[in-house]
Each structure stands twice: as C-alpha cells, then as structure tokens.
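For reference, the chain that follows is the form predicted alone, supplied as structure tokens.
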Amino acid sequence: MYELKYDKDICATCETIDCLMRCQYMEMDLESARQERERILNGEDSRVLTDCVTCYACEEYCPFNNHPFYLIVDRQEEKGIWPVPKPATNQQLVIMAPQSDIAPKKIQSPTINMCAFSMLEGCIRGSLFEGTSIISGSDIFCNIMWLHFAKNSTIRERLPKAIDNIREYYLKDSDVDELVHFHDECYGAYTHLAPAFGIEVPFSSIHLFEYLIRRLDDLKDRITPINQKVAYQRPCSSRLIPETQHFVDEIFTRIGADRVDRKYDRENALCCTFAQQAQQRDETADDVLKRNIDDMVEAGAAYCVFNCPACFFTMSEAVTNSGMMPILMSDLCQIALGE
C-alpha cells in the first residue's frame, strides 16, 4: 500500500545525472555518479545511502520528476541506515506521534494550518491574517520530517492518519475545502510528497506566500517600503515545491526588500544543518553554517527571512551573533503594514 510512483527505467537512462552530479555534499565524478546509481537502483549498498545529508535538492535537481531522494529514502529504510542515530530517531517517533486528544472545530475560509507548530500560533495576528481560522497540533502532523530520518514507513502510516483527521474534525461539518499552509514542509507534503506515494488528499492546497501576496495586494495603500537588504533561507521542503519560488521575489517586490545575489541561493542553497545536527555531523554542519551566513553578511544583508521553523530555530543564533535579523517572511510583512 502507498508504493512509490517511481520508474527505474527513467533513472537507467538518464544521461546526466543530475541527482547526484550536483549535489553539494557529496563529490563524485559522471563515471563515479553511474556506478553508485546502478548500486541504488539494484538495491546494492552505495555510499549515497550513507553520504546523503537528507537536504531533498536531489528532488528538484532531477529533470524527470522520478523522485530520486524519496527513492534514497526508501532504499535507506531497507538496509536499516539510520542517518539520524537509532537512539534519537526513536525519541523523536514517540514525542511526535499523534496525541489523540483532537476534538472537532468549526472553521471558516481561509483557514490557516500551522501543523505540528502550535507554538506559532501568534504569527497569526494582525491585518494580514484577519478573519482566518487555525488548525494545529500533533494529530494533523504531515510528517514530512521522517524523510531526514529514513523512516518513509512513519510517513505512509502517518499522513493518510492526519488528513483523515482533517477531514473527519475540521472539512466535514465546514465549507471549507482548502487550506492554507503556514509551512513549506506541509505544502510539499500534500502536493508532491503524497501524490508520489499515492496518498489522496481531499482538500485543496494554498502556499502561505501566494496567500501573502494576496493580501499584501488588498492592504497595498497601507505599505511602507522595508528599505533593505535581504537575505532569503531556503527550506529543504522547497526542494519539493520549486513552482512556488517565485513567490518569493513578489513579496519581496511588494514591500520594498531587496534580495540580495549571493552564491548559496535559489538552487544552490545550503541547508539550515538541523538534520547535519541530528545526524551528529558536526563539522560539516558548522562548516556548512559558516559559508552560508558569511555569504548572507558579505551580501550585506540586514535581514535572514525564513519560513520554516526548523530552520529558524537552528539559525537563528548564529544570524543574530552576525549581526543580522532573523525573521518569519510573515513578520515581516507585517512589518511593511506597520504592525
């Protein structure tokens, strides 16, 4: 139940490689790259499985849509390779399975899912989120994180669970059909990540920057510039969702923030190191830290502006110590609105 739309022979033929040729983590010449995919392809041990960083760039780098990474994942699961330690991964099974303790709630559109971040709830606040309903907690996690761990198994078995709940305490008894995600992770878990395994999804999806710009665009009189320069983190679920990158630049244009050119953006972005950090390695992380904010500072950036927490909460001290302001995307719109 819940296969992988996967086509082995797309991956056979495929000339260039992308998957793995332009990985930021792992060095291997076109020869090299050929032999660890026939490897991964057969179900042989391959040195991608315990090299890969988990980062999903593999998921965008791929021309074919074939979800290579989610392949990875998979294959990691199989051999039980754990890139996150067994100790820790098993900790985290257990404080981030659902609850049980959901109850139903009336909602109205456009409503507002803040998944497992219950903590975030008070971003929701203000002119631009006036009217909206929110929905969160553990029984409505997409699950999304269980790729950094190699556990596709948590996914299948937990994601058709929390759209159930969805469905059954907030879409029944409402007139509401689709949802507004607050996080990449949950927008890339219903359009893409659930498609790829089958997964039906009864609602429909909106990104929380194309909602942004819509109301940016209905409170445009009440904008004022930010002036500055900025610097934008990209999530590794965008890796999923790239169609919704230009998002990024509209909000960025509507209130006056200008994106800086720097070497480790849009497709060559680096990851936040949370799952370097959980995987234990630690050099790397801090080497990978490191090259990523002192180019965000070399830019001459003010602020760093996230949108996922993960990575928020991971970079958040290292861009405050240089000198830079770390900031939700959504707050600093609210920002521009004077708020």
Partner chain sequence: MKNIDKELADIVGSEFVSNHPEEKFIYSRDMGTMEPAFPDLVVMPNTTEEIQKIVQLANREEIPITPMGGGLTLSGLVRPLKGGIVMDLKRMNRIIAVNEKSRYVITEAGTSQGMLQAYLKKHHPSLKHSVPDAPPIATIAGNVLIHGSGHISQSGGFHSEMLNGMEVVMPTGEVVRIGSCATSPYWFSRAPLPDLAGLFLGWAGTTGIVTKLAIKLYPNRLFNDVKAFVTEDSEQVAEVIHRVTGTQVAEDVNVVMSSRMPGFQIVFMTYSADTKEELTWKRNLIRASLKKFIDDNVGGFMVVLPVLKGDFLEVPMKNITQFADEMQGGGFEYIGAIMPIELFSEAYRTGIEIADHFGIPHFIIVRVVGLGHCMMFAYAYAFNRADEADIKKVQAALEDTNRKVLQMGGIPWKAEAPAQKQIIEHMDPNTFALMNRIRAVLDPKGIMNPGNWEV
Given for the second form:
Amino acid sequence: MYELKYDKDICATCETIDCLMRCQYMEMDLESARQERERILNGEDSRVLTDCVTCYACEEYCPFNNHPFYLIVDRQEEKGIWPVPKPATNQQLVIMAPQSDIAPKKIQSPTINMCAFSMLEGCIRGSLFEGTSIISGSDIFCNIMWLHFAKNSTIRERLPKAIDNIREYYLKDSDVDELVHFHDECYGAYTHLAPAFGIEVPFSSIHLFEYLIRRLDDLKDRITPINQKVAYQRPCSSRLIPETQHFVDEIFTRIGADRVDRKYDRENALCCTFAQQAQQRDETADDVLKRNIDDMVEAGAAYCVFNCPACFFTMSEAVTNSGMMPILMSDLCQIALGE
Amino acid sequence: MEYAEILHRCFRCGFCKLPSDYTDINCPSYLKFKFETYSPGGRMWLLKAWLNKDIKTTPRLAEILFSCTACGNCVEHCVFPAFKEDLLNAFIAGKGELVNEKAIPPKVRDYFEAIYLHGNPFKRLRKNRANWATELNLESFSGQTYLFYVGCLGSYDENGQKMAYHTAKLMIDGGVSFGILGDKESCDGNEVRSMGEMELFKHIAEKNIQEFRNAGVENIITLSPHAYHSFKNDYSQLGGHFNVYHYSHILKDLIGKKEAVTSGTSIPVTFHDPCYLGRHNNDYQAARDVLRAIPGIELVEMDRTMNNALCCGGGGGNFYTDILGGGPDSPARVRVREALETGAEVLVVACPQCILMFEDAIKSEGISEKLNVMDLSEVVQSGLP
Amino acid sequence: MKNIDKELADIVGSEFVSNHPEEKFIYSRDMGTMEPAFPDLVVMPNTTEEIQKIVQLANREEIPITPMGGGLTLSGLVRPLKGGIVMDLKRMNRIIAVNEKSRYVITEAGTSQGMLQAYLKKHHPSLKHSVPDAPPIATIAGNVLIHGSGHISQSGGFHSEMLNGMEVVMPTGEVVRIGSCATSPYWFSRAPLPDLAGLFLGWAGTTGIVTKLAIKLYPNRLFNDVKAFVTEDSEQVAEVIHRVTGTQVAEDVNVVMSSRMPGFQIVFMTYSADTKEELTWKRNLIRASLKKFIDDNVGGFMVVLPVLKGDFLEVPMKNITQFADEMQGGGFEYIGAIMPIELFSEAYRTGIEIADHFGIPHFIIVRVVGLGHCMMFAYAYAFNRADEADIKKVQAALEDTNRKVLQMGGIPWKAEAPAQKQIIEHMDPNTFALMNRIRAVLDPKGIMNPGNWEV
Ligand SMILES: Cc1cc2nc3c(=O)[nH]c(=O)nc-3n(C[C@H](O)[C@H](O)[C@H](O)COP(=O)(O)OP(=O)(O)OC[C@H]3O[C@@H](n4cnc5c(N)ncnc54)[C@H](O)[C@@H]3O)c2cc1C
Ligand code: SF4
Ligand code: SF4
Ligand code: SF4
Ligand code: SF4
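Output the structure of the form predicted in complex with its partner chain; the preceding block shows the form predicted alone.
Now the complete complex, all chains and molecules, led by this one.
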C-alpha cells in the first residue's frame, strides 16, 4: 500500500545526478554518484544509506522530482538501517503516537493547523490571526518527522489516519476545505509527500507564508518597517516544497527586513542539526551549527528567523549566544505590526 | 469549608516556606514562630485535621491561622500548579470557619467590631477622616477625573497621613484632577476579607460601591496596595467596576518616564515590594521606575526582592492584631536588617502598612541612625539626596 | 511523664516549647505512610548549650528525645516512637565559616540545603555542595546522617563520605568533636584520627545530637550540560553505568524508569566545565564510553533540547517532589535500596513485578553513588492521602519491596522502623550485638530516639 512513485528510467537517463552530487554532507565524483545511485535503485547496499544525514535536500535538488530522498528512506528501512538508534527511535514512536483524545470541533476559515504542537498555540495571536480557528493535537500529527528515522512505514500507517481524523473531526461538519499549515512540515506532508506516496488528501493547503502575505497586505497601513538585517533558517521540510520559498523574500520586503546575503542560505541551507544529534553525529552537528551561525554573524544578521519550532528550539541558544535574536517568522511580522 | 478538597493534596514539602532561590524563610508567620504548624503546609494539614475532627478548635489554632499575613509567598512558590493558586483562599476560608464559630483571637474580634461600628479599626471619629488634608485644602470628590482613596491608615495613622499628604501634594503640583471622599470614606475591607469575615466584607464593599457610584466615581487612586487589590479584583466581582490605580502608577506617569542622570553624590536606597502590589498584582516596576527617574538615587536590591520579597508582617490584619510582633524574628525586624545589609540608607515603601511596621521595627532594632523609612511620595517630594 | 515544660521553657524560652495539640498532631507524622506517633512536647533549641541542658534534663527524667531536621525522609524517622520530646533543630541554621582553599563549610545542624546553596551562590560562587533532590528545607545534618546522596554523588560518593567533622551532644550531655576539628582548629577531614563519625552515621538519631558539621565543597563551574542515554534492555544498564562512570567525567548519573514510558531506561548524566571546549571534550568522553551500545543498536543518546535542559539541570529537581501529586493526593514514599550496580536488571524487573502486583504505576529512579561503586535504587509509590485503602496498599507494596530488596542483596536506606527490623533479621548477629553494646555505652538511659534499630 502507498507505493512510492518514482521512475527508475528517469534516473537511468539522468546525466547530472544532482541528488548526490549536490549533497552537502557527502563528497562524491560523478562516477561514484552514478554507482551509488544504481545501488540504491537496485536495493543494494550503498554508503549513501548509512551516511545520509536526512537533510531532505536531494528532494529539492532532483530536477525531475523523482523523490531520491523518499527512496533512500524506503531503502534504509528495507535494509534495517537505523539512522537513529533503535531504542531512541522506539521511544519517539511512543512519545509521538496518537493519543486518541481528539474531539469534534466546529471550525471556520481560515483554520490554522498547528499539527501536534498544541503548546505553540500561543503563537496564534494578534491581528495577523484574528478570527482564525486552530486545530492541533497528537491525532493530527503529520508524521513527516519519521523521514529522519527510516520509518516510512510509520508515515504510511499514521499519516492517512491523521488525514482521516482531520476530515472526521474538523472538516466534516464545518464549511472548511482548506487549511493553513503553520509549519513547513505539514504543508510538505500534504502537498508533496502524500501525493508521492499516493495518499489522498481531502483538503487544499495554504502555506503559512502565503497566509501571512495576505494578512500583511490587509494590514499594510500598520506596518512599520523593521529595518533590520535578518538571516533565514530554512527547515528541512522546506526542501520538499521549494516552490514556497519565494514567499520568504516577499514577506521580508513587506516588513522591511533585509535578508542578508550569505553562503548557507537558499539551496545551500544547512540543517538545524536536530536530526544529526538524534543520529548520534554530535561532531557533525557541532561543525554544521558553527558554520551556519558564523555565516549569519559574518553577514551581519541581527535576527535569525525560523519557521520550524524544532529548528528554533535546537538553535536558539547558540543563536542568542552569538548576539542574534532568534524569532519565528510570525512573531517577526507581529513586531512589524507593532504588536 | 470552601477549598477543603485541596487540603490533603499538600505534601508538606515546604517549598512554600522559601523564596525561589531558597535564601531564607519567607513565610512571615513561619519565620516568626518556627514551628511546622505555622508554615503553609502546617496550616493545610491542620485544617484537614480540624475538618476531620482530629484536632479541636483552640486559641492556638486561631493564632496559627490568623498569623498568616496573606502575603502570597506560598502561592508564589508552592510547586504544585494544580492547587497552589488556592492555598491562600483555603487559609482565608479556614479563618472564615473560625469566624463562624466565634473562635477568633480577641484582637481580631476588636478589629471587626471597630470596622463595623466606626468604619476604621482605630475607633476614630469618621468626621476626622480628612484631617490630614486640611492644610492642602483638598476638594471633595465631585466628578474630578480621579477619586483619591486614602484608606484608614492614610486617614488616621501618623505615617499614613504623611504619605497621603505627600501624594496629594505631588498630584496637585502635577495637575492631576482629583477629589477625596472625606468623612464619606470608609474602610476598604481588604483585611476583613483576608481575615475571613466574608459577610462583613460584602457589607463594606457593597456600601463602598454604592458610595462610589452615587458620587459618580470612575477612576480611583489608592494610597494602599491593599485597597488597590480589593477595588481592582474583589469589588469587580460584586459588580463594582472602576479603573483602579495605585499612587505609584500616578507618580510614574508624573515623573517616571525618564531615566535620571546622576552627577555627584548619590544615596543608596532599597525598595520593599508590598505584597498586594507585587505578588498579588504582579506589579514590580512602577515604583522602581519612579526611583530610577530621581537624580541622585542609587537603587540597590535586597536579596529577597519582587516576587521573593519578605512580607513586612502587617498583612491579614496583623498590623493591628500584632500576632507577629515582638522579638528579633518578627518579619518586619528581619526585613529592616535585610535592607540595612544592602548598604541602603533609605528603605522605600509604597504601602501605609509597611511604613507602620518598619518604623516600629527600626526602633526595636535601634538602627534609626543608619536606616530611614520613607514612602515613595516622600522620596519624590524631598527629591533626595 | 513528669511535667518538664517549665524547665524546658527556662532553657529555650517559652515560645519555643509546645505541648499544644496542634504541634503534637503535626510532629507525630511525616509525608509518608507510617502511622503517627505522638510527642509529648516539641522544643526548638537555639544553641549547643541549650541542647546539652535539654539532654541532661531528659536523662534525669528518662524522657526520649527525637532529633529532627527537615523531617523529610518520608520513612517516618522523626516520629517519636516512644513519645517524649521532638527536638526540631531548624532554629540552629547559622553558616559558620567557609574555607575556600580547602573547600569545606562549617555549619550548624539545622541549616537547610537551600539556605547553604543560596549562601554559596552569593558569597562563594566558585563553590557548591552536593545537593540532594529533597525539598530545599531539608537540613544538611539530617541528610548527611542518613547517608544521603545528591548532585555530586557520582564523583563524590555518599554525603556521609563528604563529611569532614562534627560537633555532637552525646546522649549523656557531653559535647564531643569528631574529625580533625577534635585536634586542630581546621575542619579539613576525618583522617588520620580513629574515625568516630561512624558512631553517628546511619543511626537514625539514636546515638547523639549533631549540632555542627563540616562538609566538603566542590568546584561550581560555569558551563553545565546533561546527556540522556536511552536503552530498552535493562540488562545493558549496569554496563552503561559502569562505562560512563569509568570516564570520571559525570558528576551525577541517574536512571529513570516509569510507567509513563514503559520499557525504556533513561540514563541522565550531568557534567560541568570551565570552558565551552572543556564541556565538548567531556561530552565526547561520555559519548565514546557508550559507543559500543550505539554500534550494537541497543542504546542511544536522546536529543535534549536546550530549552528543556533547565529541567534536568535544576538543583534540586522539583519534579521529583511533584510526583507527590501523581494520584492527586499529596503523598508518596519510596524504598531507596542501596545496591551493587550489577543488580540493576533484577532490581528493575522486581520493581515492575511489585508495582503490577499491587496495581500501582511504577516510578523508579536510580542514583549512582561513587564511580559506579553502588547505587541508590528508589522504588517510589504515590498515594492519595485522603484514601485509607490507597495508603494501606502502598504500605504493603513498600513492605514487599523491602523484603525483596534484602533477598536480592540490597539494603533499604533510611529504613522506616519496620524495615529496620527486617534489616536486622538479615544482619550478622554479632554486628547487631555490637550496635547494641555501643548504644548501651553511649546512651545508658536509652533516651535517644528509642524504637529505632530495635527488634
Ligand atoms: C521529594 C524528595 C526527594 C528526595 N530526594 C533525596 C535525594 O535526592 N537524596 C537524598 O539523600 N535524600 C532524598 N530525600 C530524602 C530526605 O528528604 C533527605 O535525605 C533529607 O535531606 C533528609 O534531611 P532532613 O533534614 O529532612 O532529615 P530528618 O528527616 O529530619 O532526619 C533524618 C534522620 O536523622 C536524624 N537527625 C536529624 N538531624 C539530626 C541531628 N542534628 N542530630 C542527630 N540526628 C539527627 C533524625 O532523627 C532522623 O532519624 C528526598 C525526599 C523527598 C521528599
Ligand atoms: S533522483 Fe533525480 S537527480 Fe537523482 S539520479 Fe534520479 S533523476 Fe537524477
Ligand atoms: S537527504 Fe541530504 S544528506 Fe541525505 S543524501 Fe539527500 S542531500 Fe544528502
Ligand atoms: S503548600 Fe505546596 S509547597 Fe507548601 S508544603 Fe504544601 S505542597 Fe509543598
Ligand atoms: S500567605 Fe504568607 S503568611 Fe500566609 S501562609 Fe502563605 S506565605 Fe505564610
């Protein structure tokens, strides 16, 4: 069930093997990339399966949208590779399991989907979110995080249930068929991952940034430009939905934030290192974090802007210690609105 | 008894005896008496035992309950969010049970009687309530922007009168539009409530609300944080909705906007947070902003400050009943020693109960040469140093 | 009993003596499940001299004295089993001196953990003491005397091992000094003299009243961190502990297991450093020591987000106290069994069995003491204080746990009176005879906390 849609033939004729050649965590020449690609496709052992730090970036790098990363994860699981040690993975499976405590709720548009992170509902405040409904809870967790754990099986099992729950408990009796996803994870899950696995999604999805832009345009008169240099930290799941990235610049333009030019931005973005730490690669994580933050500091950023709570909590201490202010995109917009 | 359902949930772990950094005992009643029974946890367990009839009603039990100053330290520091908010409510409910049983300490009974009969605890004449204001020629309230409510200590206590005077003077100079109720003013009832006499409190509050309404009062400035608390949080529950300010808020508006630039000598002062402004209403900044705006003042903090401030020992009617008075471990004496330790020359207060307690304590400690107590308005008025 | 309240009042002041029913009620019980035992009087002395006089008086009248600090053992150790006087020592809370170079503090017995912690933070920020996770009003003396353990116990051992010396009022009223302070103005160690401290450590207040003591202090470093290692196979844990303690880097090593996260054992390791680099270096040492388990895919480090680290680095950890509200009923008690490390898995399985048998959720927390020399294995059971049946159930579970612990070869720590009896049954009879001979010599009238360490 939920077979991954990828096409062997496309890879066979692919000349650049961007997926592996552009990987920031593995050095490879074209020939060895081709060989590793072959191995992965054929279900053989490949060093990629053990060395991959699960940054999701190859999903973006593949010019043919042929899902190289999803395939890596499928293969890892088939081969019994545990990127995160088994006990830690099992523990997460328990912690993040649906609690079956969802209750029907009448919602209205716009509805903000906060996924499993009920504790972040406090972010939904002020004029940006006036009149919105909120849904959240373990039973509607998008489950995309299992990509880091070689657990596509869990995604296949839990994501359709989460979708069912959203439909049954929220959409069915409300006049809503569109959700604004607060996190890239959910937007990625419902617009990119689900279709790739043939999982049906009965609602349409709006990225938070698109929503913010609409609101900022409505509230244009109240914006005071921030006039600050900001660095943006891309979350891994934004690699699944690169088409949303132009929104970042559009938001910054609207609120007068100056996105610094730096090495590790946009397609060269580095991970927040949560996944690497979970994968017991502390030294890689130290190195990535340092390079990333030094890069922001050198570029003169005053704020480090996040959209992902996991990135925020992983990096905020280091960001603060380097003299920058860590902040969520929605909060930054609120500052511009004087709230 | 109301809140009886939380009594057994207290673990008697004693976090509530302390401030957040555990420096020293911070429940004023336990600090003075030292027996476990006088700690918040002791009260919880004794109330439970009393309800279970494991112990009887005794004067000792009454003393234990009425020595609680309602300072809120226990509410602040108990580590059980599920019920901590109601600790003080439970203690007040417990006092209320003893009120119903007429098993209260004599001084408490005197207090209630005086309030009931005279509208103040000192049995002073109502017509003398505004004597402090004669010299200032204050207007009676008749539709000015604010009612200045001075309360019983402001009306009759020597220190309180000074506070009221300085505050009124500053407001006049600052062009604040206000009037007073004079002999129509009556006790705010906060201590009556904190001593569990709910019927009397309701009676007082309803009368006051009526009085305020008749006079057309919308905005109130109080001298005492106790009255501030009561008007703001308790009167509103009885239908009395007013915009309530403590005088420190007004002083802040008048002078507290700028940061002072000090050249030359400066005087170290320390600020004692009144429980009903701080812990009960989460306002720690207004008075400090005022102090910072005065040139020549160096604000130094005591170890226990803001939400960790040690109560002066006057709350819960103790400024009158004096259950906590006497001896080197009375909270007020401990507190003035703490103030002295900071090197401060002035202990600044913002409550007429605090000033009363500390004036006495400084005398008992024999440190009047080294430490002065002044209320915020007097500090502003005198302009120190 | 003869009326001695007047005499006591003359010694300590009338406001510090009570025979009121309120004090008798509160001082008859603690937060655990032991049945109340009522005192006749509660006194609060302020000086060693006052204590001396009280002890002399009690000797003359043959009235029992139970010394009390915070009264927080949960095993009812400060209940006066034979009535008499409960002596609450918390007025004696003066911190007398800190020796920075030789890293020790001399303090009175009633000083609380929290007060010392705050005092050092303010006056000697480069030093800290090993704080137990008991509520901060627990006393230094009470904790040392029961062989407590705390946040530096992995590197420093039991708190009784951190004791440098004491001043004690003997059951007959003499004041003696133990340790270097007996011979020197300094309180630097118990060596090289004959070590008399053993006459008072672990005796539950039956051999004398400690009035002052000196304990060791440790460097308080700027950078602190915590690592959490998770396994699903309890058989691995003893080896995990063995390896990680072998690095001599962790200050505190705890293992937590609960029915909220059944089947997992989480090993928390805290460590500290003067620089960021040193911290990373220590982290790497810890990691390296556990690499084998990661390679074998039987263990791994959890990511502890910086925002959550505060909870794990908090001293004392409030969430241990908060376990008391697990049943919405204000109570828990635990059997802290001192055991060798290799018993970990057996002890764990036994704990789950007992909890399942009694239908109580399991909560087990283990503190490693010394470089993996032994561990304090705590089986904690929460109960609803308002529910008699619940209390009875937990009492039974505690008793069963004590029995099984002794069968395994462990020893219940700070044992409640019934558990002391169980221990004595397992004890070498000559040892117990020696204990009794010592007691008879020190306390001929048997006034010190009688009912403890008796059959
Ligand atoms: C939530 C919680 C967590 C805990 N965590 C820990 C922990 O991490 N580590 C730990 O070690 N303990 C822990 N405990 C157990 C206990 O609370 C502590 O060991 C505490 O420090 C004991 O000190 P106390 O002052 O309460 O002693 P008390 O209970 O007052 O006394 C203990 C014993 O010593 C005797 N005694 C006390 N003072 C003297 C004296 N001056 N002279 C002679 N005899 C005396 C008493 O008679 C009694 O027998 C915990 C308890 C709780 C409730
Ligand atoms: S996944 Fe994409 S980039 Fe990689 S080899 Fe296939 S087609 Fe090329
Ligand atoms: S997910 Fe990232 S690390 Fe893994 S192969 Fe793709 S680009 Fe490389
Ligand atoms: S009131 Fe709270 S903090 Fe105080 S003893 Fe009870 S449970 Fe502990
Ligand atoms: S309110 Fe204050 S005086 Fe009353 S019990 Fe709580 S801490 Fe003690």
